[in-house]
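Below sits a lone chain in structure tokens, taken as the form predicted on its own.
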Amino acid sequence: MYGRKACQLVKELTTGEKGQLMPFNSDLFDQVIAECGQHYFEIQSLTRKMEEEGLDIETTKNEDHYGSLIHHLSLVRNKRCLMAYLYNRAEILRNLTWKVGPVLPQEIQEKLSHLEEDYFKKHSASLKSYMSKLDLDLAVDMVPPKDPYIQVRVLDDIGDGIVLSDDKTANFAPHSMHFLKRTDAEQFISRGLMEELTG
């Protein structure tokens, strides 16, 4: 059946958790490529075969036509499918921009196609360069915080001469407390590496 591959392509995105992305499924995606692929050439089969049948492409309206419009929707469809899949993708991507900053993780980037790594790394170089050019980081709170400055607490080794805004350097070993800028340590909440102690 046309176009079954690539609706299973498409029902992966809701199989998962909203906002969290599922492996890349290469093998699934080449597999509706190779079905477009399939798809384009029958249309072309078809045409030619009206071509040398001397038929008006246009206004025949024989079984040949019916098939490669056949061929045709159901290329329409893949397309539209694989789009869908991709665009999703990237939107999640681009979100996890402004939650976990320039850097992925590990376990997301082991999800990601190779293209996907790549329009990541342009997606925040492009972000950076708009905020340098700004002189302004739109990755903080959009409502000011009470106190600029907060307490946290390391949870993994980040390890030391960090340079922070204020261009002091700082050790940050695991477990030690440290009372920094919000927008210094933002950075290392949202990859996990700190906490913020509250209360």
The other form holds:
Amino acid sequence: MYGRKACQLVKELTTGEKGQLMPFNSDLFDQVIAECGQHYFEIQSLTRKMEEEGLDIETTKNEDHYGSLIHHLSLVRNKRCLMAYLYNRAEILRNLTWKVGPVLPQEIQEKLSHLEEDYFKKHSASLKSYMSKLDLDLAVDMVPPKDPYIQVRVLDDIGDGIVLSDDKTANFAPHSMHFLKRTDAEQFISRGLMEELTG
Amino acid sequence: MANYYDLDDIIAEEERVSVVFRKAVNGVGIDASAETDCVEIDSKVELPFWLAHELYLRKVVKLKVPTCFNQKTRLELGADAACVDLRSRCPYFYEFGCKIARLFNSCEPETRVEGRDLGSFLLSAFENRYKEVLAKAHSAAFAAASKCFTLLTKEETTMYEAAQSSMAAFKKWRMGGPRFQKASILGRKRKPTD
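For comparison with the form predicted on its own, kindly provide the form predicted together with its partner chain.
To see the whole picture, the full complex is given below, headed by that same chain.
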């Protein structure tokens, strides 16, 4: 049946957990596009057939007309499914910019298509330039902190020589513990490279 | 018209409808029983709603009432609405019903009789189930709720989850301490400066 693959593609988006990204299904995506090409080809050949029979394409309502109508409707439907697939993924990506920051972890990066990677980079770049114009970091935690300093443990290799806001460098070796300014630690925590120690 | 990019709307429109063709159609592979790429007059085909809808508006097909809105389902829902498994019949029962109910008003006489009161039927089904869903979401523990949870349609599931989270938020508000807490840094005594 026409449009079934496109619907599968859309269903795939709803099966995952909300706000989670599935790998970009370029295989199915390409198949739907090929199906669109097939519909277009059928419309053309039906129209050509009507022309050869000397019929007026705009007014004739014969079986060929309804055939090309069905192909046209299927084409429009496939388009809607493809657009919705891309649009909803782009929405998740935009949300990720706020939650994770400008650098995506490897496991999410792998799920994107090349175009989406590009989109993500450009989107975070324009957000960054907006925030620097405002001179305000809009991505910080909405809940006011109780203490400007927090205790953190480094989970992953971050590397040394990272300059903090008070112009000191720190050596974030794995499993080392630090007492940092909250604003310095936040970006590392959101990327999963550090964890906050409580209690 | 729902949002063009709305995923649920797209999936709801994929539900099947039986139609009878009033016109012959050439060059399409939608009739699985036909050997050639043609559909003949009076052949019965199952089409997805998005296609059936447009063809119906152009008077190419006649619509039949889909099985999930047939007399049997109506009787079951009339007997005890809350116990009917709507998810297996049609996960988008209400959305699909609303879409198709609009079409039945302008249908042929024989279908109109069957599909005439679909709108009010959907409303009463929702009302009767709504009470049960809400009561269960507010009171039942997770283990007990999982059984009736499988009977719900997509929309009811969303409602159920919303009811549960609002109940959890209410409990937290009632039990929890003060909403605003003094920042711990203010509580510390200052060292005398002199």
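Residue numbers count along the first chain shown, from 1. Definition used throughout: the rigid core is the maximal C-alpha set that superposes within 1.5 Å between two forms. The model shown is predicted, which means the values in this text are computed figures rather than measured ones.
Superposed on the core, the two forms differ at Arg182: its CA moves 2 Å or more between the two forms.
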